[in-house]
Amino acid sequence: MCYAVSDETRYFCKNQTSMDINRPINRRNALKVLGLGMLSTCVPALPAGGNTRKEKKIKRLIFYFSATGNSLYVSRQIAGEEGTLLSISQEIHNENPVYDAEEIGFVCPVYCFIPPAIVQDFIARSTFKADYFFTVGTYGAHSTIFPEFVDNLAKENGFQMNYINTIQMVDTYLPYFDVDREKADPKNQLIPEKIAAVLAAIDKRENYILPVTEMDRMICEGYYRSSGRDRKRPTVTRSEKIVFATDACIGCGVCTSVCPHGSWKVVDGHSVAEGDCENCLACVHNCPQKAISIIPTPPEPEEPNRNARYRNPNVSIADLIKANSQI
């Protein structure tokens, strides 16, 4: 089966599924096989509508949003064997958005400090009920006043938050960090024992809020107003002001479902974002030609390295379009 919607795509499909296979394929047709036939197997199930089921009820919920598979894997390492994961890409679009559980948590990047404008967007559209609610976020250079932010939130939309904490990762804004250097860097070799400990607190329920400084509070300020940006929606814009595919695309279409909006179309081969960003840079990290470049928008400077791209190694491209397409 082939996921296409071209006649074009459908024609490529059928003939590379039925050539010899012992008739050497070029890389650039096995990228575009390998791009359309992720999008056949990872189309994702949106769920009904809330958490309906009659049966008992579910012991731990855990909202996720993921761009580059950090907050993903940590969101595993959580939910352990008894977790359920369900991806904000696909549940903003619930009708029903309804949820109950003995614990909910909410595990995501931070961009610019706070949540990403789509995990604000549906913990205001949803209503939550459980015992025990936490938050974690990913970042790779500060957080700040994310732990405070995340508190406030949650009071203006009904819940109690018992535990916020952080995880320091690689870091994947690439106008700013060679991910090359990040993936080198010897804070890594403390995730593991972070997200165990993490963990260890979540499982007994702890009460804890991750202190702001006043340090905190003044590198967030100062971003904030150096950059001009928009303290609650900091990183929302148009795809197309944002970033662009270079003559390397071959229009395999993953940038099409990495999107969490659906920016991204493939037109006479090549790829073309339009639309709504949230500024994750999936499509970035993601593209297997590493053919989609960021546009340098003052104040931000170009990338550092442009051949350095990033995903988390225990999460897969089928991942991250299971967890983001909107096709």
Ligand SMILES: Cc1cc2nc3c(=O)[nH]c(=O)nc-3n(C[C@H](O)[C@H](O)[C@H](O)COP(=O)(O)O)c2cc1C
The other form holds:
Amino acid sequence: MCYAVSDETRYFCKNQTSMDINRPINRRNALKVLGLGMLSTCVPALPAGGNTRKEKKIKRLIFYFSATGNSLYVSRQIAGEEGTLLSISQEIHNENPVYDAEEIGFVCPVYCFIPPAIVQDFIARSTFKADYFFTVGTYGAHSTIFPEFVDNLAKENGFQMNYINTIQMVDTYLPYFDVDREKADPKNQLIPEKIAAVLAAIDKRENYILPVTEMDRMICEGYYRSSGRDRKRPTVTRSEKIVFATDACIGCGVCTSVCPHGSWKVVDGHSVAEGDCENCLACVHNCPQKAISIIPTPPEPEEPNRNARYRNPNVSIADLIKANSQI
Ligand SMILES: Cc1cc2nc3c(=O)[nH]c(=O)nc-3n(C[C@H](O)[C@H](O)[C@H](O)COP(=O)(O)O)c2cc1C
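Taking the form predicted on its own as the starting point, write out the structure of the form predicted in complex with the ligand.
After this comes the whole thing, all chains and molecules, with the earlier chain placed first.
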């Protein structure tokens, strides 16, 4: 089945910022990415005589959103040694979202051909200053209009994307894809090569926006017409309409901390979904007991292949909790 034809539709570790989850970040860098406005309120007054040290800008700042690790993995590869990663699920709460770096990038999954609503919302509420902007979308089957949508999104919010590309990976959308088959798909062998090509292009600061073809437009149009989904927020829903915890749930609470909207709670030892939902399926794929299932689309009596679950092999549950937890 494919998207074209179906009509279906802080770990702010409390006192710590959500800076690069791979490497520790010092307070100075933490303040720097929060923007000059914050710096002026947080850094003690300079001694008389002024600042003798010049602040060095962050080189490459990458904002990512990831439910199952593909986009986090790609973000890490593109960040390299010098880059800084920030989770959009955490930064969406930043009250002074002004970001200044030499290069600013966004890495996220493609949801119904466009960026997830949380990514769009984050871009719309933030101010970005950089010499070079890029976006990389990870997708499973068809990314179609994603580059054009992101290009327009940036323009609407006052900046210009220099580079937009997509990388095909395992498709995590369980209503259409059996991830066991996806994991075995030969397309995955091309991932390292594609990441290397995207990284080389960004390192050279290439100006390139992946073209959108007439076929891409037709696929996208067909999907939106038949599904009737909102063209800007197609996957936004309520978690209780999408997912539920089965009897196998032991109330471990991983779902409560891996959900970017904090829409799970444990009641009497059993997880209950209730609240805003991106349809990202982080809860389903990351449940250690495989006890969370998607609500089947009639006439299906239950989710097919209920044990087929995925997390990018280079990413741990702890990484995704750190990225997404709202607890
Ligand atoms: C709600 C939802 C919608 C998706 N829509 C698309 C899509 O339109 N096209 C596509 O090729 N893949 C789609 N996918 C697959 C993801 O884009 C892909 O698996 C991505 O790499 C997952 O990234 P992550 O592991 O960082 O969360 C969708 C996945 C989900 C959960």
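We call the rigid core whatever largest set of C-alpha positions still superposes within 1.5 Å between the two forms. Numbering follows the first chain given and starts at 1. These numbers were taken from a predicted model, which means no experiment stands behind them.
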Could you tell me whether the Cα atom of residue 304 shifts by at least 2 Å between the two forms after core superposition?
-> yes
